[in-house]
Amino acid sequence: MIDLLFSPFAEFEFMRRALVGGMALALAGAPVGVFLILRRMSLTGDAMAHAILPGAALGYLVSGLSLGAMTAGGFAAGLLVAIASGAVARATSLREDATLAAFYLMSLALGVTIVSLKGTSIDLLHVLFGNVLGLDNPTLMLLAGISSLTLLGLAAIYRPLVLETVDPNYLASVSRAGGPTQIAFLVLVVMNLVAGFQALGTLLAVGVMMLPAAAARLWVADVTRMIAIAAAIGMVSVYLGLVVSFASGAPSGPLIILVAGGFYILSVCFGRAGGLSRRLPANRHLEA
């Protein structure tokens, strides 16, 4: 058993690359997921994960499986959908969740159509589900760069972001930082979804962001500790998912998300800050 935990990474370079890339995704994506959950924007993250697909597909249409073209296209498409859905929500009677759902459904259908027109079913599976075991040096550099920029960006906007999350009216009364903070945060969300797309595809990219964050929310109420726990759960999920994948031969990306889902289920059952165990009636055997 101990040999299984270490030998895949000692013997195979592609496993080490997958581990480094996955750790970078978890380290930056999970803290972003914490704020998405606290701001009640969980479905926004999922919608924007699908929204990057047409931009990435256009990059694929122009340059094939080019890292730069697909990254730039996905980033531009994600920002465009975020801005457009907000504008439509303000200009019409629709709520922003409804406009996001409409845009992400159209984006997903458009992206799948574009990839299908030029590529094969293998290319489509690569775009939708990624290939974490096939990360090369440029992709690892991209993931490390986005992770570093995300952590620096969160550090720069941490105070106004927390204030706006807890009490947006108070922040608006003492500062005009609310709008720029929201925009900067959305940029960080899109950046991490684009990074996750390179390794896990558009359908799974949001999983490594949201599941560890949701699990952490059930253990602590303090934001700083929540971020640390979410990042730790995300990194452990990547490691265990790769180990189980190596041992079983099952796809690595889905297994990483399933392990993170397992941590979420455990947190739902036993979490100290909202799990089911906290809602059970107290032991009354000492009462008269």
Second form
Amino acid sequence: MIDLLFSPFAEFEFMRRALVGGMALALAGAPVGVFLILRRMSLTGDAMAHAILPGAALGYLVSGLSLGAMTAGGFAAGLLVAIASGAVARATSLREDATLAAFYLMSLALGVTIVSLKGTSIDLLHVLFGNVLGLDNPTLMLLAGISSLTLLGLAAIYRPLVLETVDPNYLASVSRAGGPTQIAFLVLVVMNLVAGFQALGTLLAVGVMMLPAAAARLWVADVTRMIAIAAAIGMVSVYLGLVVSFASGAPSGPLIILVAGGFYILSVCFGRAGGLSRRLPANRHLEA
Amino acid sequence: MSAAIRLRDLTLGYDRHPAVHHLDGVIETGDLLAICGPNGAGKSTLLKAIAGALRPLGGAIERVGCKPRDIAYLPQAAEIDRSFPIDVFDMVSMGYWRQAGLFGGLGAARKQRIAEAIASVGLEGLEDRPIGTLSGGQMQRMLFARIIVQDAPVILLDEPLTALDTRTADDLIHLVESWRAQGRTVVAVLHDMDLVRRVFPRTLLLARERVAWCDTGEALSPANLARARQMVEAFDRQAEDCERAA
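Output block for the form predicted in complex with its partner chain, input the form predicted alone:
Below: every chain and molecule of the assembly, starting with the one above.
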């Protein structure tokens, strides 16, 4: 058993690369996911993950499986959808969730069309589900770079982001940081989704961001501790997902997300800050 | 007295529909001014714009001898996300935003000041409580503590006493009176006309447009109140462009 926990990483370089890349994703994705949840934007992350597909597909069409082209394309597509949906929401009577849904669906359909017309089903699977076991040096550098930038960026906008979330009118009265903070946060979301799709694919990239964050919310009522717990859950999920994948032969990306999902279900049941166990038995109540 | 804030032909609104229409007036330094009017009269919108949180559709807000940083704003409690995991101390410490900025530390002196502000509104011992567990009155006391920390010469309060018990309301009114005694300018949106008549010497009666802006007794006359109730129902989905704005 102990051998199974360590030997895959000791023996195989591709497993070590997958571990490092996954850890980088989980470390940066956790705080981003925490703020997505606190800002009631959980499904925004999911929509944005779909929205980057046509950009990545166009990058693939132009340069094949080129890291730079697919990353730049995905990043551009994600930002375009975020900015366009925000602009249409401000200019019309539609709410932002409706405009985001409209733009991401168009973007997803365009991406699938491009990949289907010009690529093969294997290419499509790569874009949709990624390949965490195939991370090369440039991809690892990209993941580490985005992870570092994300942590630095979040540290820079942490205070206005908290205030913009909890009391936006007050922030608007004391500072003009609200708008730039929203944009900077969206850029960080897109950056992490682009990083995530290299390893996990567009469909699962958001999982390593949201599931640990949702689980952490059920354990503590403090933002900084939520971030720490979410990062820990994310990194443990990456590790256990890879171990189970190695032992079972099942695909790594989905298994990482399934392990994170397992943590989420445990948190729903036993979380001390809102889990079911704190609310049961329903016919009893606390002293104060 | 000198003017703290001057409103010049001010129009405010959402989606081009004016919530406040061509308003002129002056808030003097040291004023204790109530803003009254029916629901939908534009009271909160006006306060939000004076605070700098809403851009005018037309006209201007001139802050004479008073920078945006000199204004402290208490928004309606309903606009605060109480599910956010933040405690009372951290929330009150946001009053130091202008001094601390993105990265500045609070330091011992400011932390002491925050603790004193929390104690002065009767929330001592609740510093570590998440804001989501506070009652409506405690929430309002916490927001007053943040205003104390801001230490601003101009204070804007949006419905600060809504749904509070008598004791809490009295405590907070004493705080408002003490601010006025210190020479601060206080502007509050209020619905309790008896309270306004008792405490606030001047009143702006608003119904999208200015109905009256003068001494409270005169502003809240039965004739003015009746006029305000008639004026406010002016929203028209098919409204034409305003000719006065052209």
